[in-house]
Structure formats: structure tokens, C-alpha cells
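For reference, the chain that follows is the form predicted alone, supplied as C-alpha cells.
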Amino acid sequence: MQEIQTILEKQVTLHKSLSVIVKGKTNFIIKQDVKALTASLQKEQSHIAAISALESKRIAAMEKSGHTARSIEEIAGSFPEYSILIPFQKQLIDIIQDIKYANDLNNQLLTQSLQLIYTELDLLVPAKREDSFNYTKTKNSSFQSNSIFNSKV
């Protein structure tokens, strides 16, 4: 058991410090810095993948005192030794729901960003019109652009 509490221990402050990245990266997104952006992307796969070796390391050690599949609270419940990892799953729950709400609020930052991106480009580059497949067209029919910067008063 000391071993699966140890492995908590370090999933906990695991995921505290990608709590503190994801975090940041809404302050990246916000000043629009790519490459910070891009940084905390890379300490963000770290973190994720030391996370699932400790999970790993977790669930051989769940097998190794004979807990395979089953919940830390169910095995608190059948055995009371075990409920001092409650309070580790506790914080764990506590702080991958912190994650998800700022992933969610970088993801919603991301997509305002893209459809400003694409309003920007259509203002600037017109959409194509004519059908792409259409062989019926003549060779002098030119492409009647509308962009505002085109556009006739």
C-alpha cells in the first residue's frame, strides 16, 4: 500500500504542475506569443507522458496487492487501510477538473482566434465562386472579385 500512495503522491504534484502549464498557456493564447505557446505545449507532453508511466506504475502496483479493477473508494470500503488514499483521489479529481476547465477555456480562446483568422482572410482574399468542375466556361471570363478592397462605391 505504501507503494500506491507514494504513486498518488507524485500523480498529485504531477498534475499540480500541469495545472500551473495550462494555465499559463490561456496567458500565451491571450498575447497571441507562439512561441511560449509552443514551449508550454512541449512541457505539456512531458508532463503527460510522466503521468501515464506513473498510471502504469499505479495500476501494476493495484495488481500486485491483488486490487486490479476496482475504485480506491471501493477498496477503502472493503479494506479501512486503504482510506488514506482517499484524500489523494480526492485532490486528484479536484485538480483534473481544474485542467479540463481551463483546457475548455483555452479551446474556446483558440477557435475565436481561428474564426477571426478566417474573417480577416475572407475580407481580404474573396472566396472562389465559380465551380471548379464547370468546363463550360470560356477562357476570357475573369474572376470577378469582391473583397472590399476591390469593391466599387
Contents of the next structure:
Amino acid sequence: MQEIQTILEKQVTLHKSLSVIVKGKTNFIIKQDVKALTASLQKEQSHIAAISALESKRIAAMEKSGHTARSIEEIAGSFPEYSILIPFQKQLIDIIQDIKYANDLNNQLLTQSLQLIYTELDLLVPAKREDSFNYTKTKNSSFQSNSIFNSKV
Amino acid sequence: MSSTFHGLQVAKRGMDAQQAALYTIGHNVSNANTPGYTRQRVSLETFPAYPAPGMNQAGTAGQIGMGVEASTVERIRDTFLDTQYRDETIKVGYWDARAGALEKMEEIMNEPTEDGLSAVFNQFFESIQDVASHPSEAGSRSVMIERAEAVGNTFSYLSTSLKTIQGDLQKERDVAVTQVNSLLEQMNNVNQQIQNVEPNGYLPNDLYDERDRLLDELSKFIPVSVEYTKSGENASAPSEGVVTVQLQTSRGPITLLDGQNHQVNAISLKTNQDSYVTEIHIGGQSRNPELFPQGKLKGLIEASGYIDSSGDKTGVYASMIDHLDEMAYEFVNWFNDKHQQGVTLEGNKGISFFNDVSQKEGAATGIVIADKIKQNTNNIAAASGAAGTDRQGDGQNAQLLSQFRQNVLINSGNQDVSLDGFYQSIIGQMSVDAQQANRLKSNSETLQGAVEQRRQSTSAVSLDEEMTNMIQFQHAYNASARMITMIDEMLDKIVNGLGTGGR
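For comparison with the form predicted alone, kindly provide the form predicted together with its partner chain.
Everything in the complex follows now, all chains and molecules, and the chain you saw is the first one.
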């Protein structure tokens, strides 16, 4: 019980700082600051590793207490002493949803800037053509240069 | 062999071209803060060489060039960014209108606070309980009547406030339509001016800017697709031509502005007596509001209410007003019915507690306590059982009445839910909608901001860049001027110095 509570507390703090990083990423994407973006990606990775380690610890602790694979809400329903965990669970859900929304926004921002980059790149680089009908089924794996400058010409 | 005065002409062309470039820089710098302005650039080209090389031509090692020419002044703008910007602006317009409407609704409903409907229900419930435990006390009976009045007043306050805001939104919607039509008119004017200028080979860059600004403005309200048609044979290659604006609906596009024929198809809304939109007319075609594409106009139409394709009233405010009416109707009917089954303090059969409400529409504004109850509190039928007996200490019917929140059943889709459950679900739905609208609004604003930044970085005037260009072109201008001085000295030699050798 106590163990689960400390784990949850740690998870809440970790998610909170992850949410700060994710929101910071939004600004970096808008400013197109790739260096800062890479740095925050690394930070994010270490957070994710720590979170998943905690998560497996939490599952182990839950198993040890004899409540394998059940949600905190279910357990709290049958064992009232577990109900102090519910605020942590709610907090965690809120933060995770927050992170999800921030990630959605980041995703849209990235899609938007990539759209521009690809449109401009497509003007320079000829696209590879796929054969629509290839009856012989031979693999068309001949090397095709994908650089802006075609040395063979 | 080229002419003696060839060099003079070349240097003059150089001065002219650099001067044009400098003037364009001046134009850029002075418009650095003009909204919608796109920076311009002079494209310099070598002047067509003369004479053409041929066999019978005096042989020189190469061709002597004829100098420079300022061929065109072009705008530096990325149309793809314009498309992206307008796509996001549409979303901002839609979610902004929706979030604004829902925010006002949340303010009116005011849940959960002490002034909300559920708090008033609570107080009413308590007062009936009081009557149930002290059925013969006149005090508790008059409190119950007051509380019942409060319920009626709250219902009617909520309903009328919602209708007032709905009216405001309907006005805003009509103003939006006028704005769209005026934007189309302005664009038509700019189109005509452009078509007058372009066939002469000019590039009306500032008119293009104006037109793009109008298109940005228009895309707040409705999503449009834009097509360009060249305005004539003699128009120069980079010219954009006239624009044709189309509205994309799910049943095919409708032309709003026909560029070639200079025709504007204005949008007009057909409304019913309650000012709900029934149809949208554009240039001889009509669409149900349901099929109208996203944008601020659609957001306002949705908020203020419209008649959907199956003939039902739909809309953010319309549905809330309907829900309140439904609640009021079921509540009054259930309460009257149960009250009639009870027995008054004097042993008579119960009468209607509230004045009867015959139809759902407008029920929320029509909850009035029956005069007989108001005049004599003894007419509250708190007791149960047969009439005619002494019922001084009986509060059974009041006990039953106090359970109105669980027992009034309202049809919600496919099942009946209690008054409480129904109210909770509509308030819950409202706040979920408001949250979503706010989130998507701020998301699309961020996205719009990001594109705007990117667009500014291509098209806006950078004063630093203009300064370096200025120095560059000024030097070239000075150098061309120096060339003229030099050629003047050469000619001086010819005129005054030649032929004097033998003297």
C-alpha cells in the first residue's frame, strides 16, 4: 500500500515534468529551433524510461499486495483503505490527458511544417515512380539517385 | 562596330535600373508596417543584345553587351503558405464562435453554484420535506410555495437569458453574412482594377496584396477555393489574373465571385419566424445549413440555431432551451398529477399545484403556482388517502412529492431518465463541448500563429535586408554615374584633343 502510494507520487511528479517538456516542445517547433527540440527529445526519452520503470515497479507492487491486474478504482471499491490512492489516480489521468492534447498539437504543428518542406522539396527532386502494373513481379530494385544533383545527366 | 555613344546609353540604363531597384526598396521600407504588404523585388536582366551576330558583321572578339534592364517588379510570396494559413483561419473562426457561445451559456447556467437550477431544486426539496414532517404548520407550507416560485423563476430566468443570447448570436450571424458579402464586393472591385491594368503588361502588386488580404479576411468566415484566370494576351508572365472564388460544400462547389464576368453571388439566409436558419441561398442555389462548410459563419449558425434536413430545430442554444422546456413540462405535469392525488389540510381532494402547462414549447417560462394554492396554503395536498377525513398530521403525499428529482422521468433518446440524471447529463454535455471547443480553438490559433510566422518570414519586409540592398544598389548607381563621367572625358578627348597632333 505505502509502496504503491510512493510509486504513484513519483509517477505524478515525473508526468508533471514531462508535461512541461512537451509544452516546451510546442514553442521550439513554432520557432523551428531544432537544437532545442533535440535536447528536449532526449530529456523526454529519459523521462519515459523512468516512467516505464516505475510502471513495472507499480505492477509488481500490485501483484505483491495480491491485486493483480485490477484498477485502483476496483480495489478501492472493495478495500476502503486503498481509497487514498484515488486522488493520485485522478491527478495522473488529468496530467496524462494534458500531455496527450499537447502532443496532438505538436503533431499537427509538425505535419504543417513538413507539408511545406515536402511541397518545396518536390519541386526540386523528381519523385520515384512506382509501376502500377508489374506482371513480371521482378523486383525493381535498380539504384535511383535521390539527390538534387543528378550526376548521370 | 558599335556607336560612339554606346557607352553613354549602357551607363544610363544601369542608372535607370539601379534607380528602379532603389525606389522599390523605398516602397518596401515605407510599407514595413502595412498590414498584408508583401515585399517586392526588381528582377534585373541584361538588355537584349544588338546587333545579332552574323557573317557580315564587323568582327569583335565577343558581343558588347547593351547593359541592364529592370524587367519586372514581383512580390515575394509563397502561395502554399497562404493555403495553409487560410485552412487554419477557417478552424479558428469556427471554434472561436463555438467557444464564445458555449462560454456565455456556461455563465448563464452557472453550475455548480448556489444560484444554479440544481441548488434551487435542493431548496425546494428541503421545503417539501419540512412540510412532510410538519404538515399542519402554515409556516413551512408558505416556505414551500416560495421555494416553488423560486424554481419557476429560475426556469424562466434561464430560458429567457438563453433566448436573449441566442438573439444576439442571430444578430452577429446576420452581420457576418453582410461582412462576407461586402468582402466579395470589394474583391470584385479589386479584380476589375487588376483586369484593367494587367493587359498593359504591368504587375499591380499592391492590388494583389489587397486581394490576398481580402481573401485572408474572407477565410475567417467561410472556406473558399480560389482559381486564377489570366486577364489577357499581353499580360506579363508573372501576372496573376482575376480570381474566381468558390465555396466548397458537400454537394459540390458554388461560385461566390465569378472573376471573368465580374459577378458576385451574395449569400443570403432564409429564416423562419423564430429567426432560425432554414436555408442558405447563394446565387440561385440553396443548401441546408447542415451541409454548409465549417467556418465562423457555420459556427454562428450552429450556435444560434437552424432547422436541419429532417426539419428539427438544432443548435447549441436551441437544444439547451428545448431541454429546459422538456424538464419544466415533465416536472409540472408530474407534480400536478401527484398533488391531485393527495388530500389538503381541510380534507379536500388536491388540485393542480402549478397552472397547467399544455405544450412543451415555452414550458420553462410558464411555471406559475395556481392562485388557489397561493391564496390559501392549506390547499397544499400534503396528506394522502381518502378525502373527507381529518388529515392534520399526515405528510405522506408531501413525502412522495419531495422525491420529484428521482421520479420525474424524461425521455432521453432511448430510455427514461430521472430529472436529476437528465439535468446532470445536459450540464455535463455542455461543459465537455465547451472544453473541446476551447482546446481546439487554442490549438488552431497556435497552428495559425505558426504559419503566420512562416509566412511573415518569406513575405514581410526585413529592414536589415533592405538596408544591405540599399547600399548595394547605391554603389552600382554611383558606379554607373562614374561611367558617364568617364565616357564624357573620352568624348572630350575626341572632340577637343583629336586632330590637333600636327599643329
